[in-house]
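Just the one chain here, laid out as structure tokens, in the form predicted alone.
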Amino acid sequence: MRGAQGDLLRLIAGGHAESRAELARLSGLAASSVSLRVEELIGSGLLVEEGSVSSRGGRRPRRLRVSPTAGVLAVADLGGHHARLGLLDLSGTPLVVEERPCEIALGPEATLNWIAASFDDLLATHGPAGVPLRGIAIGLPGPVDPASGRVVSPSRMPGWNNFPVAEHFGAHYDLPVLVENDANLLAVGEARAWPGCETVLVLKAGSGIGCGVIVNGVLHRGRGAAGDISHVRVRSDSSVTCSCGHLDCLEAYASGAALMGVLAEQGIAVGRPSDVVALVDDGIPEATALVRNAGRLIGEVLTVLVNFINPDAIVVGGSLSKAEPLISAIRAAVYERCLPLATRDLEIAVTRSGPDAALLGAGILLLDAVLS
């Protein structure tokens, strides 16, 4: 839907407005021209007029919401060894989410099938009567070109590639498709979390290391690349071949993957990075040591960004931010070496929005997709 139709549903889906009142003061456009196209959405079903809002005076605005019969979107945030799936409305409300396991080292085409049969389970057993989808959305750990829609020179992501990740949904629905690297769908669906923050670094900690950028409210996607922390060289006693041939990336000593390996060969066994977590709440001392370690390492790359950009909060999600040594550690090092105007309002947290923040975030990019 293009023009000011789809303007107008954005503000009333993304909860920015709730009135043609606010919707004219919004959009710039004319009372008339306001009245004239919610008309038109309520018409063709996309919009629903009911109760009354607020009001300093005079009569009370009916209130505008979108219609939940408008559609659904069908969302995935997959991982190395599971996928978080969701159907959401337009306003971006979870109808239903799952986390099933799935193994990303299968290669694309098995991986991307079997999220699509997994899609159509989730509509046949919960997807409301006789509303459509809308669109595709998948959260990928890796760069991800967002022209093309491909995965590109991935890590632990065998087969994927320059793999057509967006055709190949398309081929199978005939809808809007958005592929976006899993740390970007966090960072967006974390920030309307935070408000008066307009520029936040969303770290996503899991089986590896991610970064989304806000700045100014806005996410900024450079070429696809940007906030990828993961293969930054970081200062190391030791010398380590992180996944992608070069030495001593931050990847290969603060990631989950690393530190399960290290834990292996100490002859712990774990079998995901929420074991390690699980590993440090028990008091185990070579857990702690390698999680608050990771933290300080991950918090000397933030520092850059943070003296570079100012941001307003760091905010960590994944698996690993669970760990509160991990947390500590990132403010140390932090607030140790940056400058102090950088760091004198700077909050530096968990997530808010806890585990279907990247599914909201999905949401919230594929409306657009979806509406323009």
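Only the largest set of C-alpha atoms that superpose within 1.5 Å between the two forms is called the rigid core. Positions refer to the first chain, counted from 1. Predicted model only: the values in this text are computed from it and were never measured. Compared with the form predicted together with a further copy of the same chain:
- After superposing the rigid core, the C-alpha of Ser19 moves by 2 Å or more between the two forms.
- After superposing the rigid core, the C-alpha of Gly45 moves by 2 Å or more between the two forms.
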Contents of the next structure:
2 protein chains.
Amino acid sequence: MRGAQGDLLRLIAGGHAESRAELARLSGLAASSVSLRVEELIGSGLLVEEGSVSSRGGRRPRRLRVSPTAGVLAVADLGGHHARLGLLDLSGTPLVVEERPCEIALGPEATLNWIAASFDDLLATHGPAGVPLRGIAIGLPGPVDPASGRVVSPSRMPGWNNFPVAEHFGAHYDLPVLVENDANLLAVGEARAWPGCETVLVLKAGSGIGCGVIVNGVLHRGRGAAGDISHVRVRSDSSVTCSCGHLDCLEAYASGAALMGVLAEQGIAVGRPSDVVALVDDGIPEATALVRNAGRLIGEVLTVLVNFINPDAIVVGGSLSKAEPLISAIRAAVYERCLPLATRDLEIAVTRSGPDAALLGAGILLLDAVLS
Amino acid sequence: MRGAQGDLLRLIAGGHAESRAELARLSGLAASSVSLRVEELIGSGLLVEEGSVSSRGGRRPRRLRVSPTAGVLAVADLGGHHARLGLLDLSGTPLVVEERPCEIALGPEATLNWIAASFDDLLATHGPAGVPLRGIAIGLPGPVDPASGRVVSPSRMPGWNNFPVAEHFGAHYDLPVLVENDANLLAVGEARAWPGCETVLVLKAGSGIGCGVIVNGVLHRGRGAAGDISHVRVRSDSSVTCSCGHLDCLEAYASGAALMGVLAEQGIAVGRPSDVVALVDDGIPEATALVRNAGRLIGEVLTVLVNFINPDAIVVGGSLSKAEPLISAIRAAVYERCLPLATRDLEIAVTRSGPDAALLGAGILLLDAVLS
DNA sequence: CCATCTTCTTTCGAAATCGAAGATAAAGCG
DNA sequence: CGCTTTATCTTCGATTTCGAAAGAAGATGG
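Can you switch from the form predicted alone and show the form predicted together with a further copy of the same chain instead?
Now the complete complex, all chains and molecules, led by this one.
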């Protein structure tokens, strides 16, 4: 996509602009130039005019949308034992989303081939006829080197270390392939639901603890592991060795897996982090106490980050986020301990954008790759 | 300064470019457009051609510099008991720098009037004749709200809370006035000395502990307190109440002031943090142990931040940075505990840019304000 | 010392962009 | 209903920017 036109398309696709006038304001281009570009984009079938936006006192803007026939994106978000797969149109709107069981421990070859087959399946059954596939994005529950598209020493993905995921997919399709950490995708998707928040910290509390960081509106990747807080040392009386070999990592106390472990020791067998939430909802005191303690520990780690980066919002997602005591314990710790200037307008809240947030985030990032 | 020309001037002034060709590469403009703009800038006296840069195989580029007669910037960096004041030319090169005693506890009115008088003094004695003052920047040892230019609940600046510093100066001079936290200025100045490092964490270890954060090459301000790590809770056996009212803040254990307090209790009276460094250099075991412990505590806080933000470098400045055990203890803690991906190419080092770093940083930020 | 290569800078016609003014369209109001 | 206000969108000449090619100045290597 040629530069200037790509920028305009991105603004429309990203939901930032809906009319020519808005495009002019946001792109910095003159209104006349915008009109020209938009005319070309409509001519080439990427954009369509569709009705009008309601006015507030003047001529109604004509609503611009990305054409549904311009292309589809195939996106996937992998967990340890399941995968969410979806097709999006170029505006990032889901056409279809499915969750299917999938064992990541089967290794990269088997898993990625299965994903490719599933994409083909989805495209055959739900892909609109004649609309081309434009790009692929995969979210993985481990650190990803953004430059090479490789997984780097993941803790819960046996056999994946250093596997060239992007390259592997590139052999199947001649398309942009984006590989990213799942918490990062979640962060990008979630951030879209928090307009006005420029710096956002998105926590994914599931069987592991992940975190994505949006600084000034853009995902901060660092060296690929940015946002990793699971192996931070926490203050505790006892002493637990984490899977990473260090003592007292946050993950060893506050992750869904850790909570399930403690519950199992107490004779309460649970299979998934969401079962822990169910126990809390049922008022089982052991579970509630555990979750509250996990929230406190997470909150104490967050105090450091809140003072350091001064986010506008902390958003908690992942299956454990549905446990109310977790959120309130996080809030209590952060508001009690952080600097007033840092907490003055800080929002700490549960995810707004539902279970597809990571897929939406994948669409947003992928769009940038496709339109460049 | 009109947009495009301002950008070019900034690139020259900031030391990013020295020739028309470099300007073209960095600005993204066509070489021909650059030539036109540069001609105009030379015409208006802001830029001068001065000799040539050494070539690497072709025609020698003609060196461009900001004209020494284009203007001066007045900058100040205030500490608790002294102030560094300087005049810079528009390229950020110091014309004169002085350190003078100054009690910040005398309150904002007295201090700021004294600064204004000192600037007038410096301009009269060292300001080149006929060269106009173009802007003023002040660094203060406390949180500054970047929007309003006010100090916000500083812990060691009695009487300054909510004082409108920028406004106060605006009444004296009709010029851009920049007010910023001292650690932030230090970070900006220091980052210039670390080319290739996009994300840098600059620690100021003096009588307090400050920290400035450069993310992707730009200073991250957050709400004005970003980078504050002094009130992070540290793991410790004993229990100390910090001046902020919380228990076990980093500052209460590892700041120069805290170290001096402990030494005083042991009967070793010292007046300034640099005296502590002298004791360490003299091999006084109490001092060395204290400093090493301070380094360990700072390092443990940094582990969280390194995992979280994945910086390319951690630079330690401030008077305590000259104590070698401090740096090595920080290194030990970070390298031992952080994720391999985060520490793989991480540099942890002492300041490269000397005592004027904060003033240079003030010049860099101020230039942006002046050239916009 | 001369041909060749490299890099920097300028020239000049082509193309993109701007900006002011006008056309279009709707809301608010007496 | 017509007038005013507000806002969006288009037209068109003026300006800016681009890009290819040529010119300038030094490095390199026989």
